[in-house]
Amino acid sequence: MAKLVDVLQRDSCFQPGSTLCAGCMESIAFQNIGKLTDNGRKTIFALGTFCGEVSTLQYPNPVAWGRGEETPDDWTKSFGIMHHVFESAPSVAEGIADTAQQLFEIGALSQQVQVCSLSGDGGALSIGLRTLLHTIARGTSLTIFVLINEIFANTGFQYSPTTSLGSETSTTPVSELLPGNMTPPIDYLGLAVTAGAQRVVQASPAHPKFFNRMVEQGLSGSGTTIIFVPSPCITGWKYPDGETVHLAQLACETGFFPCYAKERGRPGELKFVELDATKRPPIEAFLGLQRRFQHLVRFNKATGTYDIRPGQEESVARIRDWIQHRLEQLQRLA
């Protein structure tokens, strides 16, 4: 695996020009992925519709994907992008990979290419879940990235299958009767493992060495790799734009978004999070930074910490129980 300092010096095919929010985790992830794919092989991306696509590839506005105004002379640094509808990223990537492999086998391509798909959690785990599962089942060699921001951020911040318990969204508003979303999020990690993916990963650029290692393994390995990237959303989660990396680290350390890796047939690993709840940062520290949870916790000026609002103890306890149950499930899968 390449050293982090060497990866940082590579060219990235993700360039300035996007309309993503300043400090958006999707932008950080794209920048890293763009460098990691600069590894001596031609790359082809399949981008489904999600906020990371419409904010970076909206012609005639600036297009953020590219390595300059001219096609690079070095074929391995060139890349292609195919945009398509919400739910089709894995299937389109699969078709690209199969076609490229056939062209390589008959000698029409001198080198094999690496194929990646990019989509949001709404497109991958709601409208496009069957597409994702079919692609995993067929085992095509490609790397699937799913950006998890827990909402349909492209269309109005509505509830999605990954929305956290207690979270306020535009379609799960907080009221006197309901404390936000009452439905536990889908177990997408367990689902992908059970479906038979070669590698199932949850990794955040906030932990760059782990993130880079997981992406490199996916790009260099055979079979289908699916990498879920927790992506705090400044507008949807309602937090200050300078807190993205800190929030992403807390998301892992509190168990909200644990870093996880499982290769089929081998032991998996949980990273940067303790199974013992008493050794993890208090969940209030994560909730309190986001206004989507302000109905559950409040800032205590005297202590400088976040406390549970009176009457919301049961809701926060339910979140804690859900986190512990999921971590124990992931440990058993590992």
The other form holds:
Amino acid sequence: MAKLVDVLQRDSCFQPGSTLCAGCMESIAFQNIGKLTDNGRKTIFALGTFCGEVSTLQYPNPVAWGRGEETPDDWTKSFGIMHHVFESAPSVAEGIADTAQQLFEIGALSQQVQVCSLSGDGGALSIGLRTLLHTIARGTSLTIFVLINEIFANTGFQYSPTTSLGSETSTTPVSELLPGNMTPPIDYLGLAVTAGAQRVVQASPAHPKFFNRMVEQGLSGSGTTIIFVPSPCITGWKYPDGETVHLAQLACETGFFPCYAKERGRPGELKFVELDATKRPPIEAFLGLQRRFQHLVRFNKATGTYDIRPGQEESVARIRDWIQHRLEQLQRLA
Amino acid sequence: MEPSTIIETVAGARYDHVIDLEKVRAAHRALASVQTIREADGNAAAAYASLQMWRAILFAGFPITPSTKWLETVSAVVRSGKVGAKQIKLLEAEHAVADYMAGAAAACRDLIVSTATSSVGLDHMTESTRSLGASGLGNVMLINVYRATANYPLCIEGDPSDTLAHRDDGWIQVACRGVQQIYDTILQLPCLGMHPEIMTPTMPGYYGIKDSHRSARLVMEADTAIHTFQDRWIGPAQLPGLINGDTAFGNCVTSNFFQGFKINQRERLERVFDILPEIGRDFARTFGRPGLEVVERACWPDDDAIDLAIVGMGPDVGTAAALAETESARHGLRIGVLAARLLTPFPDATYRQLLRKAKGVLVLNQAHHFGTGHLTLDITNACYTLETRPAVISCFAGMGGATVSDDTWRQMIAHACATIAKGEKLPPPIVVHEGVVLWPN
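Please supply the coordinates for the form predicted together with its partner chain, as a counterpart to the form predicted on its own shown previously.
Below: every chain and molecule of the assembly, starting with the one above.
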């Protein structure tokens, strides 16, 4: 694995010019992935529609993709990117990867290329779940990134199948009848494992060494690697900018978004999170930083911590139980 | 690898020498080393043509009646190893096929990527076909085996409602009739779609069951002859692909720029009117059979001197052509028959020229339409500026793939002749089956 300091010196294929919110985790992830792909192999990205796509590819605004201001002299530093419809990124990437592989096997292409698929959770796990799972099942050498912000962000922060229990979204507003979203999030890690991915990873740039190691393994390995990137959304989750990395770390430590890695045929490994609930930070610490959960918790000035609002104990307990159940489930996945 | 020459283009930089196309050509193994005559149905003929092109190294598909045999044939031949290093990708649904083709075609603009589908399969691809239509990826070919589109009641026989529902997807759509024309069309269309002034994906089509499953004599050309012909029209792509380029596909644009892109797309599509006949003439010179035409004169005088023109598409036009002489004598009118080939872009000017002397035009529509008929609308539009506007007589027959029998044609022709005699210009459409007017009743 390359040293972090060396990776930082590389040329990213993600450049200034995006219209993502300042401090957006997607921007941080793109920057890191962009540098990690500067590894001596030609890089091609396929993007389905998601906020990380529409905010980075809008002509005539500066297009944020490309390695450097000028055309690179070295072909391996050149960059190809294709935007296609929401659910399509894994299939598009598969078409690209197969073409390159076929040309390579014929001898018409002297070096293999690395192909990455990037989608949001709406594109990959809602409208595109079918194509995602089938692409994984076919086992093409690809690195699939799914950025999880729990909402359909570019349409205005509506419910998606990854939305946390209790979360308020544009389509699951808090009311006297219902405390936000009542549907448990889809078990995307379990689905990816079941579909047969070579590597299933959940990693955040908030844990940079782990994140980089997982991305490098994906880029250099054979078969399909899928990396879910929890992506706190400043606008959708309603938290102050500057808190993104802190929130991403808390999301892992409280068990909402545990860092996780599993190689096919080997047990999975939870990272930076305790299985024992008593050793984890209370979930109120994570919930309290975001106004989408303000109906569940409130800040206690006296203690400097977040408390459950009276009457919401059952809702918070349901979230806590879901987290514990999910962590144990991940631990058991063989 | 040789050092790359970097060519800057309007779509980013292209690194020459990264892909060695001669290696791709060398990897091809001929399906036919000499001209061969065999029996084939439409799907097999389409598959053979798809396989004989050296630029086609990757196929994608998902089975749907009545196009399935294309996929089965391509799959069987590819897996036999007879045609060299080609691969077929079997995907989970048509939408994935279209997405996959987008990625493969964008990866290398010099390769031809093809599939075949029908009916709801094409509908399922719609989200992606509309992107592809505007993508500039003329190296994508989607063979549409016509079948009634998603509808109640379900019908698996061939009518062109699927292809006609996709007129605005931005593809070059060409209708075929008969096994030989299917084969020949598929060999020519990549020359058109990949032409640097057009760069638009192509959608050849033929009737399900009537042509897809009907066997006939097929002249298969030698692969080398096909390659020589195609190489005259298809040169190395000027614009970069994802593999040999520093480039982007499918960016978003603001509204100010969107319109400019659409105008450019339309201009490229309209170049088809000039370039398609050139390719067709070259094909005819090379192989001695009719090449691509915007309209096929199935039974038509050189001086265009007819009283009643019949315009239709597909194999049932042949029945009309066979009846033209006897029906002309019966009604005392000169009857001519045209088979529509180029559906999109629609060749208004050609029809206007051909129909300028006609007193009436009988338009056969074989797809359900709540108005006067898909083809009728286009023909009416084409004739609108003629000094003497002919009557446009819209008939529906053969919907759901039903037979358009001799009696049905006779009934429609009699109705058209009566309309001309009455001096009506645009009578309400009629629906005819087995010689009986079903509607209005």
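Residue numbers count along the first chain shown, from 1. For clarity, a rigid core is taken as the largest C-alpha set superposing within 1.5 Å between two forms. None of these values were measured; they are calculated from a predicted model.
Exercise. For D276, decide whether the Cα shift between the two forms is 2 Å or greater, given a superposition on the rigid core.
Key: Moves: no, less than 2 Å.
Self-check item: Is_shifted G304 between the two forms (CA, 2 Å cut-off, rigid core)
Solution: Result for G304: no, shift under 2 Å.
Practice problem: Answer yes if the Cα of G40 shifts by 2 angstroms or more between the two forms on a rigid-core superposition, and no otherwise. | Solution: No: G40 shifts by under 2 Å between the two forms.
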